[in-house]
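Single chain ahead, by itself, as C-alpha cells, in the form predicted on its own.
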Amino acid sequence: MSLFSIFKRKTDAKAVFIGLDSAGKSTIIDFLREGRFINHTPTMGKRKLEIDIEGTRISMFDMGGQQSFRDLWFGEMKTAKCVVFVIDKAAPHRFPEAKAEFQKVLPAIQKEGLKLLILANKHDVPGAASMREIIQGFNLLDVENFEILEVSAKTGYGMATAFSKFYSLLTGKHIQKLNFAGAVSVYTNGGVPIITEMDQNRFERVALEGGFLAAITQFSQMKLPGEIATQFILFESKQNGTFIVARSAHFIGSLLWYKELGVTVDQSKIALGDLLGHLESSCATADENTVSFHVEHYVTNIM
C-alpha cells in the first residue's frame, strides 16, 4: 500500500504533464500514483494513467518531451483542467530550450483558463539550479496564476505537498497534508543509528527511559522471517507517545505517533513501511550519508 493510498476512495478531471524529454514527468506521475520511485525510459508519444481520489477520477496524460512529440501537447491541453510543466532543475544548459517551449504553450494555457503547476524536479541532484535561478531563467515574474514547487521524484522530496497542490488546482478541493510522525529515526539492521529526525531534548528523554533503545536493540537481534518483508513492534512511551518500530532487510525505522497527529496508528505504520521500502529500493547497500540524504528527503512526505 503506497504512502498516498489513504487519499484514494467519481467526477472526472484531466491533467496534462508536459516538459522536455528527461525532465522526469513519468517518474513524477508514478510517484504520485504509487508513492515510490520507478525508473523510466523516455515516453514515446503519450501515455494515459488514471487514479481515483476522494470521489474524483483523474486522468493524467504523460506527454513525450522529444521535439517530434511536442505538437501533441496542444491537442490534449484543449480538454484538460490543469497543466503540469516539469522543469529539470539539474539541467540549466537546457533552460533556454525549455523556456522556449514554455512560452509556446503559455498563451494556450491562459486562453483556456487552465490551472498551471510548475514542478522543478531533481532537487536531489547536487548543484541543481535554485528557485531564484528558475524564476529568473523562465521569466516567471511576468506570469500570472501559477504555482511552483521544488520536488524530487527519485528521493520523494516534496511529493506529498505536490500531490496536495496538484489535487487542489485540478478539483478546487483541498486535501490537507497529513503528519504521520512527531519524530523519525533510522538505524542499520544491527541497531546502529543512522539518522534521527526529532527534537534532541525529546530524544534524550526517550533514551533515559531505557525501554526505547532496548526495543531497538532487541529488534536488531531478532531473526526476520524470510516471507515477511517488513516486521513491526510497538513501544508505548509514558512520556512521549507510541513508538512504531519496523524492521526491513537492511534497516530498522522508528516513528513517533501520538493522537494529536490526527491519523491512526495503522496509517503511521503504512508511512513508516513506505519509508523503509523506499530505502530498500534506493540505497540498501549505500553509505550512511546517502541513506541519511534519502531519509531527509522522504521525511518531507510524512512530517
The other form holds:
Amino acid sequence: MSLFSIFKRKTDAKAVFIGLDSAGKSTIIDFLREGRFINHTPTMGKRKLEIDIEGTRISMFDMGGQQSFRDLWFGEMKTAKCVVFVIDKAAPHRFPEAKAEFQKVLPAIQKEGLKLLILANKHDVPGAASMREIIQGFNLLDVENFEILEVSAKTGYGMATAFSKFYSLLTGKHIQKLNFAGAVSVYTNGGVPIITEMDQNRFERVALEGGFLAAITQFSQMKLPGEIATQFILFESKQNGTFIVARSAHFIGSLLWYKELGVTVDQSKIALGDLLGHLESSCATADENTVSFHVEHYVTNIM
Amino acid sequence: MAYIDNVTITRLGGFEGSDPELVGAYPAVIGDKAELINKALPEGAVPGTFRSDKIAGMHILSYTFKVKAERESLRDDLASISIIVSDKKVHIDQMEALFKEIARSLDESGDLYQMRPTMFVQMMERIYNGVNKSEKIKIDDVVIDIPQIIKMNKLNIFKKDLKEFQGAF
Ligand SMILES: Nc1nc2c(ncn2[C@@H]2O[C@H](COP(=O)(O)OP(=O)(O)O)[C@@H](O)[C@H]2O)c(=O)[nH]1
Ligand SMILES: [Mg+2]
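Return the structure block for the form predicted together with its partner chain; the form predicted on its own was the one displayed.
Now the complete complex, all chains and molecules, led by this one.
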C-alpha cells in the first residue's frame, strides 16, 4: 500500500504515456504505483499497467519511446481519455526531436478531445531546463488546454501533485492533494539528525521536547526483528501534536501529525513509511547531502 | 543430425537513437531479419519470461533477460536469446523444457546480465553445439550439463521413429 492509493475515487479510464525513449515514462508509472523509484530496462513496444481503485480500473499504457514504436502511440490513443506526454528536461539537446513528435500527436489529441498532461521529468538533475525554456522549446504558448508539471521519478519530486492532476484529468473529479505532516525529520539509524522539513506557515521551528529526542535515541538502539520491516512508535507532544517515529534498516524518520491536517494517524504513518521505503531503495548508503536532497524532494508529496 | 537449427541473440538498445537489433545468429540468420527480431523480442517482452512462436514454418523459442548497462549513466538493456527448430521429429515441448533449463542456469549465474558483445558469439556457438551434440556447455565459469538435464528431467526430445514401432509388431 502506498500513499498514492489514498486517492480513492471511482473511475474507469485509460491513459497513454508517450514521449521519447528514456524520458522516464516507465519510471513515472512505477513510481505512481509503488511510491518509490524503480530502476528497469527499456520498454519493448508497450506495457499495460492497471490500478484498481474502489473496484474500478485505471489502465496506464506505457508506450515504448524508440523510433520504431512511435507509430503504436496512435492506435492506443484512439481509446484513451488522457495522454501524458513525458519530457526529459535534463536532455535539452533532444527538445527538437521531442517537439517534432509532440506536434505529430497534438492534432490527434485535439481531434479526439483527449486531456493532455505534460510532465517535465528529471527535475532532480542539476542544470535541467527551466519551465520557461520548455514552454519556448515546445511552443506551448500556442497549445490550448493542457497542464504541465515538473516532476522527478527518481526523488519523487512533485509526484503526488502530478497524480492528483492526472486523476482529475482522467476522471473529471477534482481531488485535493493531502497534507500528511506538519514537519518531517530524518535521522541516521544511529539517531544523528540529517534534515528537517516543516510547514513554514505554521512553524518557525518545531519545539523539541526532551522526551522526543530520548525516544529517537532509544529507537536507534533497539534491535529490529527483520532487515526490511519498518517499525513505528508514537510520541505525544504537549506543544506540537503527535510525533510518529519510524525506523527502517538505515534511517529513523519522524513526522508531526495533528488533527487539523485532516488525515488520520494511520494515513500519516503510511506516508512516513513510504518516505523511508523510498530512501531505502534510492539512497540507503548515500552521503548526507544526497539523502537530504531526496527528503526535500520527496516531502513535496507529504506536505 | 541437428536438433536445433540456430541460436539468435537480439537486443532493444534503449540508448538514444537505438532500435531493436539483431546482435547475432549462429550459424546463420534464419528467415527475414526484421521478422526474426520481431519474433525473438516481441512486443511486451519483459525480463525473465519465455515465449514460443513460429517463423518460416519453424518453431522459435525465446527467453528475455536484462543486460547490464555499459556505463553508469545508461539504463540496463533488454535482450533475448532464441533457438529455432525445424526438425519435425523434435518434441517441441521437451525441447522447450531443456531450453528453459539452459536459459535459467545462465541467468542465475549472472552470465546473461554481465554479457559483453565479445561473449555473444561464443555463447551462441556453445549452446548450438552443446544441444546438438548433447554434451556439456561451458561458458565462463558456468557449466550446463545437457546430458544430465535430459536424464534428470526424463526428456524425450526426439519422437520415436514410426519405423521403429512398425518393426516391433
Ligand atoms: N535522474 C533521473 N533519472 C530518471 C528519472 N526518471 C527516469 N530516470 C532514468 O532515466 C532512464 C530512462 O527511464 P525510463 O523510465 O526507462 O524511460 P522511458 O523510455 O521513457 O520509459 C532510466 O535510467 C531511469 O532510471 C528522473 O526523474 N531523474
Ligand atoms: Mg519505458
